[in-house]
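Here we start with a single chain on its own, the form predicted on its own, put down as structure tokens.
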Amino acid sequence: MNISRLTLWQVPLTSHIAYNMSDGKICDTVITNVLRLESDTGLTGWGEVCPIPHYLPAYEHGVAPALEYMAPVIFARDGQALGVEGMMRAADAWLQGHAYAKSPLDMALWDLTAQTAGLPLHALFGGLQTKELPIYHSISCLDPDEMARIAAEETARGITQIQVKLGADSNNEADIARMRRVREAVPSATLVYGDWNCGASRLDATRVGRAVADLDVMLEQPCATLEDCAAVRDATGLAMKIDENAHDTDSLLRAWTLGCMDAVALKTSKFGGLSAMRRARDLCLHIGAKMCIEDTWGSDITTMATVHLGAATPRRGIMNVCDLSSYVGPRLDPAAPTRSGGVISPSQTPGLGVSPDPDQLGAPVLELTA
């Protein structure tokens, strides 16, 4: 199998509710990059990456030039011999860094490979280990009572895990109220965790954490460094999930050594695709860290890619996945699987099992042929 044609679209995705995070970061309307690879076998593979502005080292308009620069590797006509991981090693040698731009390429190559094998993608990543994957619902940083209302509404629909965004107004008392109101509003078995997205100082995160330490809650990435996150965990005694600082196996091992990685968010665009994510998944299974397997943002393609990897992961390692497509419009493939109550399951058709609606894609921004 060799790649004969590459097409890239940029599609605006609008959040159903403006999504507020710390330090002024916001998801309202953002641009997702949708990649289609056509092979000389007649099959088509899909990939997607959707960087959030001001969030991570990723740029929505950097995907097209990076893919164009990697064209000699993509069209090298040695794909059958190399396989996906061999092709991605060649891409890494050709263009250092730019993991986010490589993520949709890796995703589309795995889609093609699984279709060639006639198998759903999870069959290549370890088989169907977890058929029904728990999802979390992330609540924008709003008034505490409104966040509690949303949390109660979502848990009534079957959600068992709630992420509470903190720090958008730099108000510790409001953040304490957000955690308390949400915790009080949901069933006792619900997992609740507060996420600053790196926006808190060690002092502020410690003060908030100590004020809610009597609750059954967890913290997520309060500070910008692993060392500060570890200090907050030590000072509060609350379990912690690492997100922004987890981007390769070295960072995972560092966080584990510091004792601040009870759970971790593995995101395809940070790691550079599913190939590297699978290696990270296996490391987390070995050391015992619970995983959220997801991506920064996106629609049906990236949702289903991460759900396949989650489904191929033993249940003991899964904290949750994220149905990103439920937060935005338009849906790129309205027929793709989505949440049912508090869980989501992978497609059972060969490959990713997604087929984007051409009417939602518009005109391509990049077209290359071998």
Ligand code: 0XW
Given for the second form:
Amino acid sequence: MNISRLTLWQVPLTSHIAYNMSDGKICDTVITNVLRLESDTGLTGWGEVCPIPHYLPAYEHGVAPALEYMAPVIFARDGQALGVEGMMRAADAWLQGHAYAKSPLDMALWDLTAQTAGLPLHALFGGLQTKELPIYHSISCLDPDEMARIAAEETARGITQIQVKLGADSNNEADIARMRRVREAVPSATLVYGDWNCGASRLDATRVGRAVADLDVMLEQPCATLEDCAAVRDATGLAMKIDENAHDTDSLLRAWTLGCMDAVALKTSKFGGLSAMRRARDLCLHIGAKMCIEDTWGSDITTMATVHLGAATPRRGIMNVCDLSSYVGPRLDPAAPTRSGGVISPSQTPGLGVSPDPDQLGAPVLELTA
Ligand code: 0XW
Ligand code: MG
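Let me have the form predicted together with this ligand next, following on from the form predicted on its own.
Now the complete complex, all chains and molecules, led by this one.
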């Protein structure tokens, strides 16, 4: 199978509630990149990547030029488009780095491969091992009482894991109240963790962490470096999830060695797609770090791609997944699976199981043919 045509669209996604994080990072309306690959066997594969401004070394307008630059690899008429990992190795040799721009390419190639096999993607990644994946709900950094109200509302909808965004107002007392009020508002079995998205100093994260250390809570990526995160974990005794600092095998091993990675966010755009993330998934299973399998932001294509990998992972390795498509509008494929209570399950149709309507995506920003 060869790739015969590539089309890329940029679609603005608007959050239902503006999503505030530390250091002024905000998702209000952000642009997602939607990739369609057509094959000479008549199939269509879809991929998506949606960087959040200022969040990671990634930006929405970097995707089109990187894909254009990789055209000689994508359109190599050697029939190798079904060997996704081989093609992604060739892409890495042609253009180093740029993981986020490669992620939708890898995703769309897996969609084509699974459709060619006539199987849902999770069947190729290890089979359906976790049929119902727990979802966490991420609460924008707001007034503590409002965050507690949202936590209770989500609990009533079936959510059992809550991420509390911290640090948007650089106010330790408010962050302590956010953790306490949310913890009080949900059942004792609910997992609650506070995410600073790198925005806290060692000192502030340690002070806030120690002030809530009597509670059953976790912390997520308080500081910008693994060393500072490890120091906060040591000083507070609170379990920790690493997110921004974990993006490849080396960083996973380093976080593990430093002892601060009780859990980790595996995001397709950090690792460069599902191929690399499947390898990271296997490493995390081996070392015993619980996984959050997701991407930065996005809609139905990203959600389904990450849900397929999650579903093909043993339950013991999974902390949660993210139903990103329910945070934003428009949906790219309103018929794609979405949350049911506090869980989500993968599509059972061949491939990713998403079919966006190209007529709803506006004018393409890039069109290439073999
Ligand atoms: C990547 N986010 C900003 C969006 C997801 O919902 C979770 C969150 C994070 O940093 O963990
Ligand atoms: Mg995070």
